[in-house]
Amino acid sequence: MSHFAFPPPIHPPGADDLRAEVRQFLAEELASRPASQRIKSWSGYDADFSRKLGQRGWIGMTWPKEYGGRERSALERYIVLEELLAAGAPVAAHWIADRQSGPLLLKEGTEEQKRHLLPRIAAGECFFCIGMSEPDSGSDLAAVRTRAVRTQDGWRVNGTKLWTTYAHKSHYMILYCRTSGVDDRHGGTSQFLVDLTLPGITIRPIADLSGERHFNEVVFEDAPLPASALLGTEGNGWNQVMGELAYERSGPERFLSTFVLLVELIRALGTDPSDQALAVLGRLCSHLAVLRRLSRSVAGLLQEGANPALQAALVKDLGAVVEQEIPELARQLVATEPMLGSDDIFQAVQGYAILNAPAFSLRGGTREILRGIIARGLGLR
């Protein structure tokens, strides 16, 4: 059977004091910000926001600084991450393009592309979507039907990418589709860096369950894209993809997506808790500090450039897990009815909680194709 580790990462030099300088940040920044927005940080779109960030190196931290970057190390960009999740501040303007666009930009970009893009990526002011689910293919990357067909003057796509978030407001997407139709599944795909202001393009936006509108329907007809679009290499597209899965998994994200509700629980519950709720409590802070190693064992492997796709997939199993019980064991432990939109800030920060906490499982890859992953690298199937 096989089997993989998750090695203790080394603290780097200066983390105590990058997270006390984080902190002190946030809590200027975030002073007048309720708890009830605080809850959407994952769905938090605040631009003016994300370039402060960048203004301060924490956009790109791992970057080498011809790009943008300060190369600072995985941890470090772990723990700032870290700390903005916990916060509960709005990363969704600029955290696709700094998890693992730019990543993959960096990887396998040319000269040209990397050049243009990563330094507008490091200083907030360019932001990037993914454009991998389909309609009738959810999580199976494998089924993808978007196709992209070689012209003259370079490559025209047509499909639809679903749950694309923020690609309403994004200025590029990295599009997943099919080049050429061999039979494999895993073959003949490859990666495109799009423009989305390009002619062909239709952007529809699909309201979730708590009314939000950051997914959208992405409709390509005939799009044109310039030779140049090309990212990495044709037919690489399934091995590109799963190594930016790997970033996209892997990080504090996967278990702090209700974080803020645990904080308003424990608010809740007041400095005379009953015996049951300290002992969910107490698992619940178990599990994540569990979760928070793991987590920060794969910042550590991604640092020595190694390819954790298998513990990244566990890590976000496990963490999607998690973040799902934290909602419903608040609604049996707190006699409240959750609310959007109440004065009361617990019942509103439950009742967004509640609302998205189906998607955690879905979103990253749902549960099962995550399992089949694990148990394909444990050797069981």
The other form holds:
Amino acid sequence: MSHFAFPPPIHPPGADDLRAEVRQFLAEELASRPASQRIKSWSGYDADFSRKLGQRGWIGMTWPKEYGGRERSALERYIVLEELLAAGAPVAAHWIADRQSGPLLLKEGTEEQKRHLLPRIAAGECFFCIGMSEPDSGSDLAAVRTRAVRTQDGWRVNGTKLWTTYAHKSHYMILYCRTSGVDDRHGGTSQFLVDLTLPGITIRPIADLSGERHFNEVVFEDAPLPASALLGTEGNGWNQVMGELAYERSGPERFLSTFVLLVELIRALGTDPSDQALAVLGRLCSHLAVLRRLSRSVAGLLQEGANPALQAALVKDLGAVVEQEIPELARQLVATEPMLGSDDIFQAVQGYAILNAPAFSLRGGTREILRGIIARGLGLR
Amino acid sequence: MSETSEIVRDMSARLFADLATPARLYKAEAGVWDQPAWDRVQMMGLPLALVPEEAGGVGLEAADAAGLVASAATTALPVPLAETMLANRLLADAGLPLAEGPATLAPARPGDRFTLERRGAGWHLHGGAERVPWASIAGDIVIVAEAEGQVLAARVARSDVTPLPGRNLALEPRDRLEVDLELPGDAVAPLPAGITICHPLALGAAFRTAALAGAAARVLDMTVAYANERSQFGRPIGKFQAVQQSLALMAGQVAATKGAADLAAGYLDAYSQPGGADPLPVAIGKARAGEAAGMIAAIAHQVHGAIGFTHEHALHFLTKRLWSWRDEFGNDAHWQRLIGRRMAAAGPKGLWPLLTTL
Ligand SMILES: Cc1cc2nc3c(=O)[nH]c(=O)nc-3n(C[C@H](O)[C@H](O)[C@H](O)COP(=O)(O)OP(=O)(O)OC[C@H]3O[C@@H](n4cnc5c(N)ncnc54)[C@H](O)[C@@H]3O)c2cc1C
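Other form of same protein, the form predicted in complex with the partner chain, not the form predicted on its own:
Up next: the whole complex, starting with the chain shown before.
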């Protein structure tokens, strides 16, 4: 108790109406989207759907109105997010921009950058990707080698980013790279706003183990960036990136990735499951309900301007365990052989969940790295 | 949290820490009832924490009262604070006179039942319950039973029922009740509408969840402190990554017990509202905290090494409570099945709406 607080989440006024409105919208929009698609969760990409959300005012909800936002609270935004995820809506196109690039721009961007980009993000028309990882820099993010060098009228970038989710379908990348010598591991880095249509940038999709192409290798070869591409302060990249991670780690996408499978499991078990199946279902529900409570609590802390990095790491670590357990437990209860793309919905959903589960404890910070952060928060390092 | 609640919280935390000395904990393990400790707790008014002010109580909010239970649990204080708070709340809800000393509630296990029948101007109370906490110490026992389509509370003097003593792993009294008793008419009264027969179990489980969270948090603190103190291979064991990963795992489980306790405490505020006596939040809380308790105790002992396995080291006061409390007022499986039935009834379409009511 002395190490971390999870204050009770607030029930924002008008929450029930908002939730009902989102549910109604999703029931209509997703009526013909089968579970085998909905299981893609926040990896499902549909630019048209993102635009519709933008029109509804459900992207950039918490941002100031002058930048296209709606000035709603973080907890109202949370309601929209969790409804989208629970329904298996295809949110990948705008997810990163809404979750972290937009808030980063709001905090660190110049007036011009904010005016130029935030309203388009909020409209669901401008998509972002995260350029952090590299071939030799995964968990050890400070080891990035991609480098931006000053030129007369801006910067020139060389290097390779890897695993960049939906770079091939994004308008911008937030690039994290070196801007001075390697001796200063943290201090010598900066962030840039990179227009992905600029010359010198090659994006190559990489097939994941199921053959799907969502992440990419992004190669920079003398890519010229205008001076206005610098995001925030030169040399402050490390601190800016660390600030981003609390947004990245505590949201409902960190425990709902396989929720659609749980729904299909309940369908498969019918109205009178065995005692053993009931206990398994109940156990999973107890985990999800508690995680949801903790995660909403972190949303409240973020809204108050606190830095709940430790709590966010705890939520993500616990969440990944449950997301990965759902397919493992489902197979104990329903005898089926999983198969991606099968006509049998349960087979297809289970197949997708199994093939994607390994990523849940890698993306956004591996399990081991998160536990290291937690250990530091406990005062052990 | 109101200012009064904060004062109560801080003063009682100091009191619990003062009272729960190792010497007193060993004495309690040996079976000696710590009346002086109880007197101090009672003097502060804590047994009336959950009783509304209009009924002569302190009228704390449920979350704050659960916080007191958690706080007492961090010290393993061997008195029936949670049980007496709940017994008094039941008495107040039924409009019966409050207990004067330590009290408890029954039944405390899912299968146990009592029957009440009218006999003339009074009642006949009949039935049995196993492992009723602190029954042999309590002055009064509040027994909940169904009769005539209502859920009723009966106020029974312990001296009329002679509990058969038993203990849990932490050597706290868990006693058997065999009751076959005539009660005067004014010793029995109905509980508010909407309350079901599983109410005492839900109340007890809500506070056991709080207690698990309190004990869990303290075990984490002790274990982190030990990992920073104890050196092997020339450095504190907490510097080894394997130990850090275990402690991080434990911290996650402790965070879960906290979320679980907050959810479960919601029942105590809600049950008197229309439709509020739904035990689902308690089921979720108790099942989740119960599951976490085992992992927390195991990691704590692993990190403490042999010294933590001794009777002399204080760790066992807490880990034995974790191992006991998780099985009291319904074990994980009991509550998991209840949740599972609700999920199956909600069906694929109703699952998410069910989760968002919490
Ligand atoms: C589906 C998916 C999408 C992704 N999308 C993006 C994206 O959009 N943008 C982006 O920048 N990145 C993205 N990533 C990359 C992701 O952030 C990295 O995979 C992650 O940071 C780990 O880096 P790595 O894969 O190089 O593994 P490594 O860092 O090489 O780690 C390999 C193993 O060693 C362990 N390990 C490493 N260091 C330590 C240590 N100090 N102590 C203990 N164990 C350690 C790790 O925990 C892991 O188990 C994505 C990854 C996946 C799987």
